[in-house]
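In the form predicted on its own, a lone chain appears below as structure tokens.
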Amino acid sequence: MPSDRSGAELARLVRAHDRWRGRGVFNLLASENAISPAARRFLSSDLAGRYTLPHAPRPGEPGTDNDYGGTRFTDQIERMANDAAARLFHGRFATTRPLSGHLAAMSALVPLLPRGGRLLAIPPEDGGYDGYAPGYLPAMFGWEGRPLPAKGPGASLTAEAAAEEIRRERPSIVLLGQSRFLFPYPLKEIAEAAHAQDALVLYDASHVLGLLAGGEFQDPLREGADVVYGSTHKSLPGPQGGLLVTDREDLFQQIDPALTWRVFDNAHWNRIAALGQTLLEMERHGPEYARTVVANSQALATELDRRGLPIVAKELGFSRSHQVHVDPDRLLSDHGLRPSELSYRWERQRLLTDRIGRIGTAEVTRLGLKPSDMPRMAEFLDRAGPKRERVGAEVLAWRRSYRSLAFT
């Protein structure tokens, strides 16, 4: 029998989490962000328990319909979200149904890459996403996964090296995008090389989607990518989920019908409503937000470097994204620390990062921090990390001065 106190204990844990993550720390995780109060309300709306199941036209039926009744508002919500995604990312066709960035990748790859097809993607050792490595999605669907090395500073790509690899490998799909993502790609040149080999270019924008929405970083569809997709909760400050956009009707006609009952079924319409709200906010505030994110990354990296914390890609200005990367080899040689040890030290002092050496500026930008605040942030990271000082009380006092989100 369940304990009578189980519900109370669960409520206590949720409240404790909300206090800790919502008000008690600075979140510098590159893979997370804060959604607006309006979007959060939609997540807890009646949509959370509802379901739709659209189907293709059947003989004798007028147009596309839905197998469930009562969905007229749900359908309008989805259309609004899709239209906003298409506008923001400069495509003509969009879907907000993917439940995650990973499922957005499957939504594009499964219909477009036949069994036995060759997929060229940046490998994990160069900052690429593990899911594209040979033992994961390629193994599941019978694709041949091949590496696209990114050996420039900060795991960046050069046009010449990428084009040479494309000509040598002759892939069916060139997949760009990284988990450790600092700099834009020479996308026009890469797309020309890929299209000359009759290969499609897919752009996994999971980490930089919010920057693209604000007109920063790059403009993939206008620079030659065929499909852009990604997760919606990293630099884009939306709910966890995914979206996909393309300018090509022929590709979308292959992708969209292949989603339901193949990649997923229910798409969680409360999430789509919250995502739609986020996209509308980004149409209004995205440019200022994205510029500030990048400026914060560059200012923070500069200050950390000045204090002796080793940051990669100084010769390229450290970053043009929401990420700053600690150099693990120099961290070990200069300070006797591994990235995971540094992260644990920071967490004990209310500064959250991941364990692989990425520092993210998206959520602190949403709190309202600006480049002028980055010297203070760098000071806390330096004191809490290499110097092992207890700064948690000072960090908490500073964090409590930010009581609402900006750019909403």
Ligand SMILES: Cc1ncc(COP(=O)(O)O)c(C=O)c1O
The other form holds:
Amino acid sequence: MPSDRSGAELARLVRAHDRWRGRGVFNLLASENAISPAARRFLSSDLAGRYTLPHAPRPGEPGTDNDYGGTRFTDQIERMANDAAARLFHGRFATTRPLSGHLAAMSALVPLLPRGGRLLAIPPEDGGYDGYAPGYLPAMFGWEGRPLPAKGPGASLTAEAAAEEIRRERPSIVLLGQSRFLFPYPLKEIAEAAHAQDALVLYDASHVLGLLAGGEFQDPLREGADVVYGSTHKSLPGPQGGLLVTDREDLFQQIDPALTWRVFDNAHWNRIAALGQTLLEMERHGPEYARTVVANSQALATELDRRGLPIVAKELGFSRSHQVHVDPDRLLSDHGLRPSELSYRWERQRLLTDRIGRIGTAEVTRLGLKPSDMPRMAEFLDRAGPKRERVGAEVLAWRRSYRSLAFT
Ligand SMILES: Cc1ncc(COP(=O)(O)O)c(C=O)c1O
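Show the form predicted together with the ligand, please, the one above being the form predicted on its own.
After this comes the whole thing, all chains and molecules, with the earlier chain placed first.
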């Protein structure tokens, strides 16, 4: 096919995607969010194609403090983003260079955990991130991956069970954080148990970073975690990427110099500018945004439960995060459905979720939906799901009434 026709086809596909995802559906994927218009503009700025490599001036070579020319603004942009991250997550040292949450994890773990070191992390079957399971990062870097079970309601962690496991396993690093993440941890007690054994506590906030930014969920560094890091695009409504913050200079001095040339080379400065903008917006609007996200989760779960859709952790109030979890066992016994079938039914009616039973409220909160809108959302989920009604046109009419983003 001639390249001009391929180009037209590519443009058509991108426009179709943008129309569908930007205006044609309610996005209830817990791992995604909507980027503010200002941050989106920065993503397509000239920074998208530039390099910078600042370093200490070399003796005898006056003026050579960057290996690339033309960088007079990039380094200031990065500094502003790092400073905003440090302020928001309450640590003195921050980097916005990691290109993703996974690479932020690698950036912290590789310098802090020697080959053969023991890593205690919540296993995927309890909602932990797959990357920490023995076959992935531990296999790649020669660590011993051990499970920290999270068996409370909604895969929550109790202080006593975690402390006992830490004493028994004697890990070098206790890694907290989950992909299926409903409730904050008793972090003070867990950190005390870990520090008593000379273990570090790393907190993967990939899912809850936007809640932390708004003062909801928990405050990991102040509650005892040594390093907090995560993705910048799930509950935090930033561009896809990662960041890392710590209050410990000794740890930052091990992590920061090891980033460039070990984990990546260039750090995508358009992304860092867009992330900086997101963090500044969160400093202004974060508390109201995060409060509304959590209130929406609780209101949506309550309404779904009232309609007979099985939701986990009712005894704990369903959720303190941007996620609500469908109970797969009761879904099968009460409705004869698996989470994936439910998700496909919803998608056909313009309601997007993942296929593993998580419903996320972050992006619809950005659109401006409030707890008073959740009965209507629950009604559509119920009718499109178990009742298998065709509600797509009604959903689209409702979606069209939200034209801009809140909290920007
Ligand atoms: C807890 C957790 N950590 C890390 C990651 C990886 O994040 P990213 O996709 O930004 O690399 C994920 C992704 O879903 C996650 O859930």
